[in-house]
Each structure stands twice: as structure tokens, then as C-alpha cells.
Amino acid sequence: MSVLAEIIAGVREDLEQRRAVVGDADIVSAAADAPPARDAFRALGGATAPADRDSRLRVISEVKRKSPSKGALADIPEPAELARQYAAGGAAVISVLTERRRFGGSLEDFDAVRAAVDVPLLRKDFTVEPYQIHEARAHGADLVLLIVAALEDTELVQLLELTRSLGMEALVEAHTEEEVDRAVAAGARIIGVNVRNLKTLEVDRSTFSRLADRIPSHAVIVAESGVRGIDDVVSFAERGADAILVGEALVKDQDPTAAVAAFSEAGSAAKPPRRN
């Protein structure tokens, strides 16, 4: 069994425990009663008309306690305070891990961050059922993660449509050429290229440029994983990233506010003119 399959098996078990406490009808009702979602597509530089796009690099800053590949990364006793520092540095979106077994995340972390900042939030988890989409909206998410490798085409389309029907957007994550093509075919407007293979946990930064060229110019292109510092930020920006998603490098930094600002500034300076 691959790492991804093992993670999803655990996610399904934990989901059933939450469902036993808050049933489907109740979570749907809670999602409907939540305040309107923030516009994550526009926050990440997306626009209906290509002429309205700009060349700034956006930073998705992540609240991440640990990972399957690196183990414990940071204690993060106050996720709300870390989120405030990210926002002060100009983070376009803040990502909060809610998967608990491999990443040490929780919906409690998400709620704390939601109460602390007004920027769009990404619920970072392994979404495999509609319940999780409603759950994300009920907790104030503006963006959810859909991993192409974890879903069949019909599931991907259905979950993407449900996400948008609730006013949110989806970061649709791909690792291969085939997965990028599936994301595009499903109608994804925000496509992430994860240079870490979730089946092996190996990182190959060259994956980004190879896959980014397949993504239509109207979509927001997000580089995920592999950012160790400014050099990696510049490299991804030069190769077409509209945004970067960064966790480890920021949670380990002594001044995350300055780090977010530096990543954004360096990436924006390196970005080539936008394709039309």
C-alpha cells in the first residue's frame, strides 16, 4: 500500500468518528449557515479577463506541525499567532493542516486560525467525501484541497462542483502529466503541481516546469512542496508559478513575517510576463 493510500485509509476512519458526532444533515446545515466564503481565486491572482492578471507571486503560508517525510517540524503552541504573522507578511492565503495522524493537524487548529485572520483559508486535508467539503465550509474554509491521485474522474468533478456550489474554490493537486490533464478536464481554476510524490515522498523540483507548461494560462498555477529558501522561490516563479505553497520553511523560520514578505518580493521580481 502506498503512503497516500495509507493516509486516506486513516482519514476515512477519522471521518466516520466525526460523522458519528455530527451527522450528514447537521453538517450540511452548518455549512449553509456559515458566513460567505472569501474569494480565494482572486486572492491568488486569478481573474476572469487575462488582462486583469498581474505578475505578483502569491504565498500560501502553511500551519504545519509535522509531515510523513520529516516527522515533527514545529510545536506551534499558538496557531492563531503564527497565522497573524503570516498575514502581516502578506500571505495571500493561509493553509491549515487538519489531518491528524501523519500531519498533527486538527479542525481546532483551523478554528483558531479562522478566528484570528481575515485572509482566505485553505483546509489542507485529504478530501474524499462530500461530508468533508460541507465540514470545511462550516468551519469557515474558503478553499479546499482535492488531490487528483486520490479521486476518480467522476469524484473529482462532483467534489469540485460541490465546492463551488458552496462559494469556495479548490486547489486541485497533480503530480503527473496525466493528473494535470485530468484536473484541466474537470474544470479546475487553481491547479497545484506538487513536486513531492505522495506515493513515495520523494521530491523532484524539475517536475514543476514539466507539468506547468500543460496548464492553461487562465488557471492559477501553484508550486507545492520543495521550497527551502529564496532560490527555490525564484526558480518556481521563473518557471511560471503564480503562487507557492510553503510549510516547513516557514514554520521553522524565526521570523515568518519577514520570510513571507521576502518570498513574495523575490518571486514577484523573478516572474516572467503573464501568458495570454
Ligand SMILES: O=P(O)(O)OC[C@@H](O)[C@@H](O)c1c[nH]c2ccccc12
Contents of the next structure:
Amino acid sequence: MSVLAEIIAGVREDLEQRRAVVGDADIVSAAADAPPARDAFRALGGATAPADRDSRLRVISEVKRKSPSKGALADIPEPAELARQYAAGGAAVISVLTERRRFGGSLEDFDAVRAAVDVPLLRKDFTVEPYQIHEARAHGADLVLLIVAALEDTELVQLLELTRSLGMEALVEAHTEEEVDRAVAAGARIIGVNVRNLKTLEVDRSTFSRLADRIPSHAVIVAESGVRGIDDVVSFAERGADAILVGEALVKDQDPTAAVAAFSEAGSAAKPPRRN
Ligand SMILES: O=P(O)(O)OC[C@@H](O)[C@@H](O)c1c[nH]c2ccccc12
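Moving from the form predicted on its own, what structure would you give for the form predicted in complex with the named molecule?
First the chain shown before, then all remaining chains and molecules of the complex.
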């Protein structure tokens, strides 16, 4: 089994335990009762008219305790405090991992961050079922992750529709040319190029420009993973990223506020004017 398949098997088990506590009908009504979602597409620089787009690079800052590739990254005793620091640095979106087994995340972490900041939040998990999307919304998420490699085309389309019907958007993650094409065909407006292969955990930063070139200009392009510092930020920005998603480098930084601000500033200076 690939790493991705193993992670998803665990995610499904954990999901069934939560479902036994909060049933389908209850999660659907909790999602319906939640305050409206924030506009994550706009927060990431997306606009319906190309002329309305600017050339700032947005930073999606991630609350990430550990990972299957690197093990423990940071203690993060207070995810809320880290999120406040990210927000103070100008994070456009904050990503909170909720996968427990491999990433040490939880919905409790998500709730703590939701209570602390008003920026749009990404619930970062391996979304394979409608339940998780209702659950994300019930907890105040504005954006969910849909990983193309984990879904059939029909599932991808259905989960994307459900996400939007709840007022949220999806970050649709691809790692190959074929996956980018599937994301575009499904109607994704926010497309992430993950330079880490979730099946082998290897990072290859050159994946980014190869795949970004296939993404139509109306979509927001997110470079995911592998940002070690300013040089990687500049390189992704030069190659067409509208946003970057950064975990490890930020959770390990002594001053996450300054790091987010420095990434936004350097990336924005390097970003070429928008193609139309
Ligand atoms: O810590 P990094 O290398 O900056 O990576 C962040 C983010 O891209 C990574 O956490 C990620 C990208 N796609 C995912 C899917 C599931 C879990 C995690 C991820």
C-alpha cells in the first residue's frame, strides 16, 4: 500500500468513530447552522475579472505538528497563539491539519484556531466523504482540501459541489499533469501543486513549473510543500504561484510573524504580472 492509501485507511477508521458520536443528520444540521464561510478565493487573490487581480503572493500558513516524512516538527502547545502570530504577519489563509495519526492534528486544534483568528481557515485533511465536508463547515472552515490522487473523478466533482453548496471553496491538490487536468475538468478554481509526492513522500520542486503551466489563468495557483526559506518562495513566485502553502519552515521559525511577512514581501516582489 502507498503511504497515501495507508493514511486514508486510518482516516476512514477515525471518521467512523466520530460518526458514531455525531451522526450524519446532526453533522448536516450543524453545518447548516454555522456562521457563513469567508471568501477564501478572494483572500487568495482570485477574482472573476483578470483586471481585478493584483500581483501579491499570498501565504497559506500551516499549523503542523508532525508529518510522515519528517516526524515531529514542533510542539505547538497553543495552536491559537501560533495562528495569531501567522495572522499578525499577514497570512491570507491559515491551514490547520486535522489528521491525527500521521500529522498529530485534530478538530480541537482547528476549533482553537477558529476561535482565535478571523482569517479564512483551511481544514487540512484527507477528504474522502461528504461527512468530512459538513464537519469542516460545522467547525467554521472556509476551505477544504480535495486531493485528486485520493478520489475518483465523480467523487471529486460531487465533493467539490457539496463544498460550494455550503459556501466554501476547495483547494484541489495535484501532483502530476494528469491530476492537474482532472482538477481543471472538475471545475476547480483553487489548484494546488504539491511538490511532495504523497505516495513516496519525495519532494521535487521542479514539479511546480511543469504543472503550473497547464493551469488556466482564471484559477488561483498554490505551490504546496518544500518551502525552506526565501529562495524557494521567490522561485515559486517567479514560476507563477499566486500563493504558497508552508508548514515546516513556519512552525520551526522562532518568529513566525516575521517569517510570514518576509515570505509575502519577497514573493510579491518576485511575482511577474498576471497572465490574462
Ligand atoms: O511542511 P511543508 O513542506 O511546508 O508542507 C506544507 C503542506 O504543503 C503539506 O503539509 C501538505 C501538502 N499537501 C498535504 C496533504 C495532506 C497533508 C499535508 C499536506
